[in-house]
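Below sits a lone chain in C-alpha cells, taken as the form predicted on its own.
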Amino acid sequence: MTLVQPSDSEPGKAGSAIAFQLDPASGVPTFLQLVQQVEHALRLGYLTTGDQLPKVRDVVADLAINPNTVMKAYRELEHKGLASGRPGQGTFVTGTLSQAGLPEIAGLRRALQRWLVDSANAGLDEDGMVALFSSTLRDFRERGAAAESRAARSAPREVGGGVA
C-alpha cells in the first residue's frame, strides 16, 4: 500500500489516500490483500471517515486485474461497515479502526525503525524479524490473558446472595 496526495494533475479527478499494491507471491487472495491494505490504512489512521478509495476502474487499470476483484474487496469492506459505495461518485470509508492518534503513532513508527536497525545490525534477516515480533507479541497476549485471570481470581467476591 502507498499513500498518496490526490493528483493535481487531473483537474476534476478525485484522488485517493491510498494506492493499492500487490504480492502475487504472498498467498493471499488479491481482493483479501485490498481489503487487508484498507484495515491497515483505517488502523494507522492514513484513512478516515468519508474519504474516498480509489475508483474500481483506477484500480484495475493500475493493478491489471479483473474489475470483480477490485468489487468483491469493496464488498467484503460494506459488509464489514467499514465502505459505502454511493452510485455514480465510488466508494468511501464510512468506519473506522484507528486506535491511536496520528502523533502516537509517529512515535511508536520512529521506535520501531530503530528497531528495525537494530534488529539488521544484530544480524536478523527479515524472516527472523517477523518471527522475533510474532513470538513476542504471542508472549505478549499470553501474559495478558494470564493477568486478566489472576486479576479476576484476586477480585474480592460476593459473599452469600441474600439481602439483609
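Superpose the two forms; the largest set of C-alphas matching within 1.5 Å is the rigid core. Just so we're clear, the structure is a prediction, and the values are computed from it rather than from any experiment. Residue numbers count along the first chain shown, from 1. Compared with the form predicted together with a further copy of the same chain:
- Taking 2 Å as the criterion, E39 does not count as shifted between the two forms: its C-alpha moves by less than this amount when the rigid core is aligned.
- S134 is among the residues whose C-alpha shifts by 2 Å or more between the two forms once the rigid core is aligned.
Alright, leaving the form predicted on its own aside, put up the form predicted together with a further copy of the same chain.
There are no partners or other molecules in what follows, just the one chain.
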C-alpha cells in the first residue's frame, strides 16, 4: 500500500479521467477498444487537452489485461497526436476532436435517451437497438452519398475518414 487509497473517484487524478470498459463479444481488438473509447470521449468533449488518462497499471488491474496491450493503445493515441505519456506522472491528452458544442451534444444525448426508452418499450433489446442504429446509419450514409453525387458534378469532394 502506498498513499493512494482506492475509491470511486480516486484522488490524484487530474481532470476527468475516463473509465475503460471492454466488450469481449464485439470482436474488436482490446487495444482498439481503448483507442476508440478515448476518441469518442474526445469527440464528445468529455475529455480535453490536459486531462489524464487512466494509468497503465490501473487499466491493467481493472480490465485484467496485459500492459503491452494498454501500451499499444496509448502508443496509437500518441501517434495520432491525441495523448502523450510522461514517465512518473501518467498519460495525458494533448489534442481534441470535438466538433459540436457541449450544449448541442447534451441536447442530442437527451433526445437519444428518449429514443432508447421508446425502443425498449417497443420490445427491442440492446442488440436490437444497435441493429436498428447500424442499419439506419448505413442508410443515412448512402442517402448522403447519393445526395452528394447528385450535387457534386462540378464540385468533387474528399470523403476520407482518418483522424489526420
